[in-house]
Amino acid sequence: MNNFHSLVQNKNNSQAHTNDQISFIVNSYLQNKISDSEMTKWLKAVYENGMNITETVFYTNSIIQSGQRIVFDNIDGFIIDKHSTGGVGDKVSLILGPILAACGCYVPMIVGRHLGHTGGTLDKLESIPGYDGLISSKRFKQIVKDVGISIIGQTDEICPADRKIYMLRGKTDTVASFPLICGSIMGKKIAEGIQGLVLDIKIGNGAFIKDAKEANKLGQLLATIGSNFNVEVNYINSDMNQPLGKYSGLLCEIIESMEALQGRGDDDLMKVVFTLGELALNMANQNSPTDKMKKVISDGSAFEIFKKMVRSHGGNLNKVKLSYKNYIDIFSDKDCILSYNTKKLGDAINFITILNGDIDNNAGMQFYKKNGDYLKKGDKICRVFGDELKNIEVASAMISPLFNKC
């Protein structure tokens, strides 16, 4: 019979778990049978000791296991997904999810909500007025069929234990693992149903990995995982030196989303777009991956696509509009090199979107400059906006001295 202090006491002692011992450590906590703070022990012991490959392998299918796995039936179409590891200003998925189903693959997607410095997909969507994120997954199912994406939360169909250990995580640092981050990625893809997978890990001083020999590790082990379940894994390293795109919060990147989409996205962030799509795109055994990917943007199918996904999940696109009461500038006191410190930026956007209590839609920030600009004395470098002012001067305060150091 298992014990769970004595688990934990083995894993503190870097001893392996066996899949027996796993699952029941899994389904204990998500029965309630093991409570926050016992099971932040084990979290905290995997954190410090890690898991094995084999270990590993056993974590990500106790989180399918707790929930239901989608079967696409007669689907003429490669299913696939697109994972980030987080970032500020990171709207690729809102963009390349509609691109690839205007491009003929079926496109099923769970995404989170902000953990740590990061802001979630799902908090982004729900900044449209009627969009529900948290549906059946019959009628997600149903969507990825008709419309060809669908974008959701998890729910208690779908990895329900990793739903409340990805919560837990957020609260207890203990994000930065890489067997708890592999099985919380890959349980919900597998459980979606997919059969190819491209992943966006970020690397700098805005990303949970800050390195390229680390992000490596992690995308090779998240594609060893990927292939004991039969689906295909690729990835990329890009920059999280610095916001992607020109906002960062939550409706303003809904609004950037679209903009992309109708072919006036950023640079830097359209490059990540294209990279992503013709990894998933050559997995689909299409050709002229970026041209096809050009198309649909140009021609207006993509955003077609997005705009059918949002009224599909109820939403109400003739309603997005960005209408915040205040707003700060935040200029250079000095002529210099900009350098972004993006995890602070990231801190201070949530706090004024998510973090100080009620969710402001609203909120957010809009980026002036890019890394390496030079800067004059009283040029803009962004703006902090929302609808409480008390909110703005803290964020503001917050990240001020950041460019004084410049």
Second form
Amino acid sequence: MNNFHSLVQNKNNSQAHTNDQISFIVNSYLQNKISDSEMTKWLKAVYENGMNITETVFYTNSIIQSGQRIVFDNIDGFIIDKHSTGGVGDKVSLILGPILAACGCYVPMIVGRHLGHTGGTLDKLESIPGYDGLISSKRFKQIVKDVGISIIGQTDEICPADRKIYMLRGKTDTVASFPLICGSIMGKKIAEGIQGLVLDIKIGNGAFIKDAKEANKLGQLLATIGSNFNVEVNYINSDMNQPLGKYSGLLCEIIESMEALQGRGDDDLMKVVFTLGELALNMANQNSPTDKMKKVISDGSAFEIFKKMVRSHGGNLNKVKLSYKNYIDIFSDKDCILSYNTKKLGDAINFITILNGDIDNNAGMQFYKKNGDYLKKGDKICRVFGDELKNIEVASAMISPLFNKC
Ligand code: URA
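Beyond the form predicted on its own, can we have the form predicted together with uracil?
Now the complete complex, all chains and molecules, led by this one.
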């Protein structure tokens, strides 16, 4: 007979859990038999003391088992997905997903909302008027088959345990734990029914992982978990010491992604897209991956797939227009070399877009400079924008001091 409190105590004493104990914890929380504050104690115990590989496999399995595991039959292409460990301005999924589908792959993509200071692909997609990211798994499968890609969040049917635990981790500072990240990412990805997965492990002051050694450790753990469930996993490490691309926020990132799909993406953004895409298309046994990706951008087919996917989810791109009512520009107050504090930018962006109580789809930041740029006193560094002036003022006050020290 399992007792939740003694299991927390065991974990605080660094004892390993059994499969049965982990599914008891996950299911009890999902069924509201244990409260948020009790579950937080377990999350903190895991955050402090870790879980070994066997426990991480059990934990991932219990996330998958909390809902359905999709099976695609009679499909004539490689079923693949991409995921990142989280960043600021990271819109790569919105660009690479349609590109892979235009190259003949099938992309069933389950994504998350904002987590800690990082942005969430689902939040960004939901800024498109009408976009429904919580459709049934039957409809999800159908859109993947018909369009080549569908992007949804965790639902009652697929990975409900990740949806609940993910939200709690975000509120309790228990995100940056390898076994919890593994269970969350691999649970969603395995439940989607994919054959292969490419991962973008972000490193830097805007990421949950701070150096390459840790990133490789996490990458290997994610690949090991994948192989336990017959999913091939490959990964890259990429820089998250500054926001990716020009914008970070909600609608502004959708618009930037659509620009990128029409061949107008920033170099730093497209470098990550093409590096991950090459890895993905190699896995799918396709030749000349970069040429293929460039072709589906230049002939418009990747953008067509993006539009078709949005329409299939009820979204109306005709209504997508960035029309913020207020903005504050931030200027350098001295001559210096720029170096972003990306986590603090991410906190401020999540505050103006989502965390002040109301969702402001028009809110975000635009960045005019990159790390290492030489700034002269008075140079514009970034613009903070949105509908609510008071939120913009709070966010500007949060980030302005960062640039006084550049
Ligand atoms: N992305 C996820 O889906 N889960 C995590 O825990 C971190 C990033």
